[in-house]
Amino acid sequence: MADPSSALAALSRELGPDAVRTDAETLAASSHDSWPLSTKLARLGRHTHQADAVVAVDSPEQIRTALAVAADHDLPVTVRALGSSVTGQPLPVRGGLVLDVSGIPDSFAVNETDMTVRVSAGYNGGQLETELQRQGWTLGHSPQSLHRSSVGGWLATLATGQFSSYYGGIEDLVVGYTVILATGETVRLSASPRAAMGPDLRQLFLGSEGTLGVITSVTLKIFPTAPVQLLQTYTLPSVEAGVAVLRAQAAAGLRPFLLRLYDTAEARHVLQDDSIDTPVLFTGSQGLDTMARAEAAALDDIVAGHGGAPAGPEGVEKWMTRRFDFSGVENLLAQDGGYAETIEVAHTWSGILPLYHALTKALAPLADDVLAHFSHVYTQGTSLYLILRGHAGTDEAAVQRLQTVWETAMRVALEHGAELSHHHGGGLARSPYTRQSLGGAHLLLRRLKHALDPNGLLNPGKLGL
């Protein structure tokens, strides 16, 4: 990579000197995200993923200018919005520029007839959902990071939300979006409401983690807020029985908006009750009154058929009030030697239980607590979400422990043929395993990368690129 000084001088001339930051504090801040490993490294004062400059842009035109200067000077560009990634997507690995798009003015426009909202990519998701709900609408997209993540980040990481069993993931919710390529060209990709003119090119940039282009605006589906929501907590005799319930309701074609199965260890945690001695299932049905009640009754029957029993709505109701709370992990990471990690994978119905048992067994020696739940259900399988918590004595030991956790989890998942990520994306945490995970499909990704970013400047070091 060339000396960046001439590039930074050019950017200062084009964008103004205040747009280009090279002070130590700014560079250090942009070298970390919400990845627990990165958080521990920050506590140790180790800023290993550091750019040469942070460039703040406030318009698509400024993005194109920054990309052009970077291309002229062979500088890598890593896009960053709100920095809520928990796997290291916005961290630069080859220096260059961090392109800070969080200052692009927020804008959104609701089309109530078509039931869509067009929004700037840097818009805070929680703020958008709040504003839509004031008008009687919802995005249907509700990740735990809702209030700390951006709309464009959802597309870039192929995110999904806590109510995906009803609404689907971001790939089901996006209608169209605008992206600026590394070459400076602007492309609008859309389907209204569906299109069969060639491949669905909207899929190209979903999950691309900023390696193929910069998303600037997004059009999403919106939904009227449901008139009725019915919540229920069930106890189940075993994780196996719970997974059987998840599969049976999927096979029956039910669409509960909430479906979360906790193993016994996490059931105690989520219900804040150490006396719990069974797995627990949370469900929620919504919509018109007659439809919601019919679905809830059907779920009652399915659960009873697998040895489960209703325990009332209180457990789910309390969880609904704190479902965006990430403080348990953050408080532990703030302690000297404390560590915590979340790892989400996915598998088919035939593979998910062997994967659950293998992962919890392999990870048990590496943490004080290994908690697990199944929270995104499909006709062919489900996700598995693991939470690990522990103390390693010192932050340095915690870093080593977290690295071992990732190596162990990815090895076991690969051995079982599982999907290495369900909704957190790859980032730095999973990049070393991308080629093995994608197999021959990685060839297509490499060719796309070469075609759209021939100089390899956009977010290098991610997705095995």
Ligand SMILES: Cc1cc2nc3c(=O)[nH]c(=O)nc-3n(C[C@H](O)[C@H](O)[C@H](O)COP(=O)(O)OP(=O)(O)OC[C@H]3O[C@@H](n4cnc5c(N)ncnc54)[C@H](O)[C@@H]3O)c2cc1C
Given for the second form:
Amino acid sequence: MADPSSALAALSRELGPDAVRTDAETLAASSHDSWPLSTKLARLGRHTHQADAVVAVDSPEQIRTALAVAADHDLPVTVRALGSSVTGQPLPVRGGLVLDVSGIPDSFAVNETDMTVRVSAGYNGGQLETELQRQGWTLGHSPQSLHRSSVGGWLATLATGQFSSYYGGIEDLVVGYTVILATGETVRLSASPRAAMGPDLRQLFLGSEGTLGVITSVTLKIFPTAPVQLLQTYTLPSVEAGVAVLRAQAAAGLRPFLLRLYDTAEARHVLQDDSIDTPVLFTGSQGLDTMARAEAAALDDIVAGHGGAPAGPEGVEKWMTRRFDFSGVENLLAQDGGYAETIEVAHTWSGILPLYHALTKALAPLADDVLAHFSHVYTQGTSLYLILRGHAGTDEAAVQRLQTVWETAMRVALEHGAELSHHHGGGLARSPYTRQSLGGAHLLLRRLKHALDPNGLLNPGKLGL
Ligand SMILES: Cc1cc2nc3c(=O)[nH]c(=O)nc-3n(C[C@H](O)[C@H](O)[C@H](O)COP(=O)(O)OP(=O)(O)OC[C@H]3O[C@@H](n4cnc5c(N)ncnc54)[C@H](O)[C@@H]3O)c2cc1C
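Let's compare: the form predicted on its own is above, so bring in the form predicted in complex with this ligand.
Every component of the complex follows; first up is the chain already shown.
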């Protein structure tokens, strides 16, 4: 690899000296994201994954320039937007440049007739949703990190939101986007409202984690805000009964915008009530008044048929106001020796309960609490989201514990034939397991990588590449 200094000098000349930062504080900050393990390492002053420079770009032209200079000097390029990844996705494991796309100026155009919005990729999701709601629209995409993640980041990580059972994940919500390849070529991918001219190439960059190209602008679907939302909290006799309700409502073709089944441990936590002694289900139905009421009544019947009972809307109403709050995890991570982790996997209806029992059993010795919920529901199965919280005495011990947690969770998920990530993606947390998880399909990923990024510039060391 060439000496980065001549590349950095060229970048300063081309982009201006302020765009190229090499100070220790900036490099240390970009060597961490929101992954709990990375947060612990930051507390220990270990900034292992350091770039040679962080390059702030504010236009597609500047992205092309940075990529060209990086290619000329054989420097890796790791794209970073708002750094809310919880798996180490934007960490520059081979040095080189961190390409900071968060400063690309916001542009925002609503097409009310076609029900789309076109935005720049660095747009903050929460800001976008707030502006849309002012005009009577919603994205329908509401990840817990809505206010701390970018639109381009959503595509690059195959994100999904809390209302996915109605709106789908980002793969269902994206109409098209523009991407700059490592070679500097620009491609616009679009299918509106649908297209069958060859494969749906829009899928290629979804979940690519910055390894295949840099997304610069995105067109998303938008939806009129629903006139009516009906919320309900139910108690269920067991997790098995709750999962059966999720499956039954999917089989019946219902589309509640909210479905969250908590096991008893997490139900106590989410309702802030230690006396809770059953699993709890949150539901929400929306749309025209008649539709929402009919769906809510159907849910009542399905829950009753599985031994459950309504407990009023208050529990879910409170959750709706707190749903972006991550302070429980953040406060623990801020304590010496405190640790917390969130791991999400997915499985079929036949696989999900054995997976839930195996994971909670295997992880129980590794934390003070293991909480679980099922919150993204499909006709064929569901996601499972685990939250671990504990104290290990020192931050050093917490790092080791978190490593053991990941090894254990991934081993059990692989043994059960589960999908290793439902929405947080691979990053560093799962990169060692990518090949095993994708099996023969990893060949396709390697071939794509070679075709689109022949010199392996973009985000090396991720997705098992
Ligand atoms: C509290 C909290 C809650 C979360 N809840 C959810 C949730 O409900 N659902 C969910 O799906 N995720 C969730 N996440 C994970 C995270 O917010 C998402 O992965 C998000 O999509 C990342 O966006 P970002 O802008 O922060 O990207 P970054 O973290 O900066 O980058 C993530 C990856 O995307 C790549 N990337 C970013 N922008 C581009 C671009 N323009 N072009 C090419 N590659 C790019 C980077 O190279 C990197 O590999 C949560 C995270 C936190 C901290």
